[in-house]
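Just one chain is shown here, as structure tokens, and it is the form predicted alone.
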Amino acid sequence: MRKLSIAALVALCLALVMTPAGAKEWTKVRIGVEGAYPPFSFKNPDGSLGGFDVDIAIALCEAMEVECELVEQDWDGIIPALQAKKYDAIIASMSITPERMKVVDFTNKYYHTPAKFVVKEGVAVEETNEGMKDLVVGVQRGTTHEDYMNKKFPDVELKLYGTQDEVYLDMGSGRIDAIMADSVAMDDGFIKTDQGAGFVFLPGNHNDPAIYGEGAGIAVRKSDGDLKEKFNMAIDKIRADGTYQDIAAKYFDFDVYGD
């Protein structure tokens, strides 16, 4: 048998060390979704998952030619579950922010929409820290909206919730004065429902890039750079072939991809 020279052995060792850990062949991708954030994710009457995020996840798997498994996960534990390898990626309207990028990696954005306040119809309030300091604002815990309120509205009392649906319930029952959340999610999940009758958006858009980032992206473990690139190529593919636009048209009457 032929023996490798010292130089060849060194080269081989370097090649093995530098080979990306994610060089595995992806035939199946498990995707964490929330299932409680309409119109992006929700439960159908039969218990199956639906929504924009879910449809996009399935379309991306098809574009990558991999089997897709959806794993439902509460928002509070969605990043820890990714790190614990409960699934391989998160598609759950997660904003790409510097803070989150310390622990996970993100693809390019797949949509971008502004945040807004919702109040009871007829309420006149200035959208400033001083103007809203006497209000109780409901926010989903662990979101960029909570970060935004803490940094931009430090004197406003926050009430934190595990799910967006819980925020809507307290708003409808009068236990809070306002909601801060994604404008599209609130329009479909609250304003247009019977529960949201008599509630309106305040006029301002809230979209500070330092807090909200550049849009919603797909989160992956930092060790899975190859999977990130597969998703990026798949996003480009479904936008180029019209699949993205067909899915978006089911849920929105505007360009949800954003600037």
The other form holds:
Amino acid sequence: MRKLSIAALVALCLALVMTPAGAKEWTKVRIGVEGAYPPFSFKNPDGSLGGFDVDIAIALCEAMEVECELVEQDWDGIIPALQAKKYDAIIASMSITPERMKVVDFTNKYYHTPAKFVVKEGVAVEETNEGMKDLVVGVQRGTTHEDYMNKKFPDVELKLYGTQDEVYLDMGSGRIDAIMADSVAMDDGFIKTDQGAGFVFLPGNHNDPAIYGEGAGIAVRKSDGDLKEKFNMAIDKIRADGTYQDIAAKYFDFDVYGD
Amino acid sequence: MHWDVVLDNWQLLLQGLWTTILYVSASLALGLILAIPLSILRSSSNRFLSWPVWAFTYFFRGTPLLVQIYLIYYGLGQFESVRESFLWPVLREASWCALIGFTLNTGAYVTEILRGAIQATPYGEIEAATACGMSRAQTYHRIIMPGAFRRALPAYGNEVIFMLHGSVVAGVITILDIYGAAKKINALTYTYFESMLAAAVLYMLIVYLITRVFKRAESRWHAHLRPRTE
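Following the display of the form predicted alone, present the structure of the form predicted in complex with its partner chain.
Once more the chain from above appears, this time first in line as the rest of the complex follows.
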């Protein structure tokens, strides 16, 4: 009897060891979102999370037929927390860039919009390093916009903020002269709000692919290639069955996917 | 591990180190100047003198520094009346907001440290001073305050270290202190561990210097408390 149970135990151990590690079934996916980047992600008055990124995340989970858990995380720590396995994917309007590709893997893009400057109404400046060198520009720290300003506008004074909301606050109170950020995020998050009254976009579209990449993608750990593929298939699925377009129509009156 | 990112960005960290030292030392100096008269008022038996100071220290010791800085920096900037007032040229600058916030915060703590030290003055010393014919002002100047400073020294050493650690708050209102520099390096390279550890080492370095200074100060001014060596 005793021998039999030992044999059973050994067999059980072997079975456990020999189960291929790569075949992890994704039944539950935890997704990191930011919650401070309207209209892509924000807090509803009742404290729940909402926005384009959040709706897309939920739709993708349904398309993948997995259980979804949204985890809120500040932008500054959003990649480290992915690597620390606090969640399995980031859906937070993160641009696909070569710098980030060194540390995480990206799915195909799920949207692509240009970046723009916002200034006070009546301010006319040339959108060049020379033309803007007397202005103070606010950007969110660690974004492609910071990178873009450093490379293309090296003589412009930059102020770095932890969240986009704080950039808007300081623009509203006049501590900075301009904001460089995503056009859509600023349109809904600032220009169309009471806080943004009296502020306008400068005409130029900034979308240098060398810095801004090909759009916003979903970041996953480099070891989770299977999850990346699942997300890619899910993006194609919600694009094909109209779910994507329904969600996009809730927030935007133009094609946010880009070309 | 990517220690090269720390080496590549040493100028940023050095700039942050300098900024931290500047803000902390300036606010400690101003806070001490503020705390000396306030602690005398606070230890007064006249309620109209001591109560307002109590309210001030209670607010600044009763709330986190981060909340105070947010109130000053984002909170006040919300009001149009503040933005149009003569105060705005000062409050619009993150550097002034940090300096004001830090000074009031450390001022409140030092006020209470000194208040305790003043109240711990032995009655005999004051009676002796009165018997010698010293006026109240002379008693404060010659007897009470020197003794209070001496008694407050160990607690004040702790306050200096707390202030240094509290100064990371500057990093959240766009100032590039040690913590701000580490955050920036992390944002550029996504190496949280390396950049924060570099910041930690710099803070430890400053704390080491602070403890050395206070050790020397204590051995000088607490010489009468040392066991006799014959």
